[in-house]
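Only one chain is given next, in structure tokens, and it is the form predicted alone.
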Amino acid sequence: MAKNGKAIKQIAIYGKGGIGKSTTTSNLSAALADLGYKVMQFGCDPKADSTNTLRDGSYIPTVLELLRDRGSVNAHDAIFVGYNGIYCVEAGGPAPGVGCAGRGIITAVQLLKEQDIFEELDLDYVIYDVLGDVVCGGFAVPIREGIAQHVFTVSSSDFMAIYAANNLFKGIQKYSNSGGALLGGIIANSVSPESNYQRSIIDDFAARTSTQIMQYIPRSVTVTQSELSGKTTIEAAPDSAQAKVYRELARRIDEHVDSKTPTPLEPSQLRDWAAEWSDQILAIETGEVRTEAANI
């Protein structure tokens, strides 16, 4: 609980690399800063990437670099100021070569909790960016800890990405009858407008994992400008139609209450799925199909 006994709401963002994870999860960030909360975006990924857009491009010293450099550190010196007062984390990782990746997060969160930042920062939201290729170690730890209240994953329609957003519900599944964090849904990252394919099959995995959809969320050049320009699309282009999206998912996700266990596909079962769609893709694009299929 916070000092004047609100709760802090804590999620967890999880992803494959490259799904657009760290972009999606510094815009919800931003659109709830814009929306007058107090917000910490805790990066969890290795490369300590996750908060550079919130800092104008700018990158920050992580929980083990200042470890390793100190021996000790107070909390106060691993956490910077970025956009409308966002507060900003990297956990880091090891050395090249050396250690365990998931050290950093567990790591982090013991020294942020063992100095009571959370409380003392009066947070309304802690936002965890977590590396979902691989759901195992430290990168488990907001799940299996219960230390977020809520997961969400994002994840395209493409099969390596819902393959990976399948192994987090495992993971979700496997602790949560001990206490860990529930899935909130799925967050579908370039899906264009235009392919109605893509949503669909977004949508098929959604119903048969007994999750939902919080927002669809189109690839667009936007994105690409503002994060050249060392920024999130809520800072750079607040008024563009991406913009608006960002807005709608941090809404969604402020209003967003019941979270659940998922029902993760056994491989098999995800093997034939993927079969199954690869095959009615297959037909429309070569025209084979003309009926209810075509016009999914």
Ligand SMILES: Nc1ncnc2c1ncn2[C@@H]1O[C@H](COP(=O)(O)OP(=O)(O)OP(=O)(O)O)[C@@H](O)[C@H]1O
Second form
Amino acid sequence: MAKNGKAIKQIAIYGKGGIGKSTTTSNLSAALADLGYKVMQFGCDPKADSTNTLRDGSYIPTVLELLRDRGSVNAHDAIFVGYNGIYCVEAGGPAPGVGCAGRGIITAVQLLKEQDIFEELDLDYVIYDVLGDVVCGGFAVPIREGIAQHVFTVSSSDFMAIYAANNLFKGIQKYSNSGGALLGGIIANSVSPESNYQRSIIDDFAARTSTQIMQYIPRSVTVTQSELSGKTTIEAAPDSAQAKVYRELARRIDEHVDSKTPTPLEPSQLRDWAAEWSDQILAIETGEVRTEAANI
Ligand SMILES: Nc1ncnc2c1ncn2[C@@H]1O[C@H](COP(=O)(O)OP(=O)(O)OP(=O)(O)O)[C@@H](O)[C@H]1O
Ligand SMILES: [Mg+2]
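Show the form predicted together with this ligand, please, because up to now only the form predicted alone has appeared in this conversation.
Following is the full complex, with the preceding chain placed first.
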């Protein structure tokens, strides 16, 4: 609860490595800040590169680095102000090769909670940008420990991205009975409006796993240009079509209240689902119809 009694909305963004989590999260934070909300973006990746496009491409010291250097830390020393007043925090990671990065997330969140920072800053949103696939239990921390209420996953229509999303759904389902975060939906990134099948694939996966698509985000050179200038698209190209797409995503997330337990596919179901789509894509692209049975 923030100090005026309003609820703080805490959101975790997950997805396969390199799929566009930090780019999407930073544009989401920027768009929410432009709507007048007080936003904190909390990078939960040892690379500590979540927030740099909110701060002109600069990197900030991480909570774990500060703790290692100083022993104890005033949380304010780990909070840096970025675009339109967004509070930027990077949890950081253990020294390379030792320790658990998931514990780093717990340590960093605990530090801010112990010092009542969320209330003091009167935040409306805390958005956690969490590292890649849920290969390590540590990265389930924002779901498991009740840190976030809503999870969104960034996925393209590529199988490996969908595979990672399905694994995440398994994690959400597992902790859903013990107060874990629930799934808000999929943010479909790099889904081209011109493609005959990308949207259909991701739509079908969402339907099969009982979730929804929050927004379709095309791959855009405006994002590349903005990133090269060290900024989000919202800041660097506010009048662009791409900025409009991110603003629409922010509006939908702002209106979103009702997260749910997803129904992930079992490995054999996922394989069959992928094989069906393999056939359909071939049929769409070439007009040729081929099934697994026909290949035997
Ligand atoms: N819609 C898009 N259009 C163009 N480029 C994009 C888009 N989304 C992401 N990118 C680019 O893809 C690259 C990877 O994006 P990003 O760093 O956001 O991924 P990530 O999921 O956070 O990666 P990691 O798992 O390493 O943290 C970046 O160079 C980014 O600019
Ligand atoms: Mg990232």
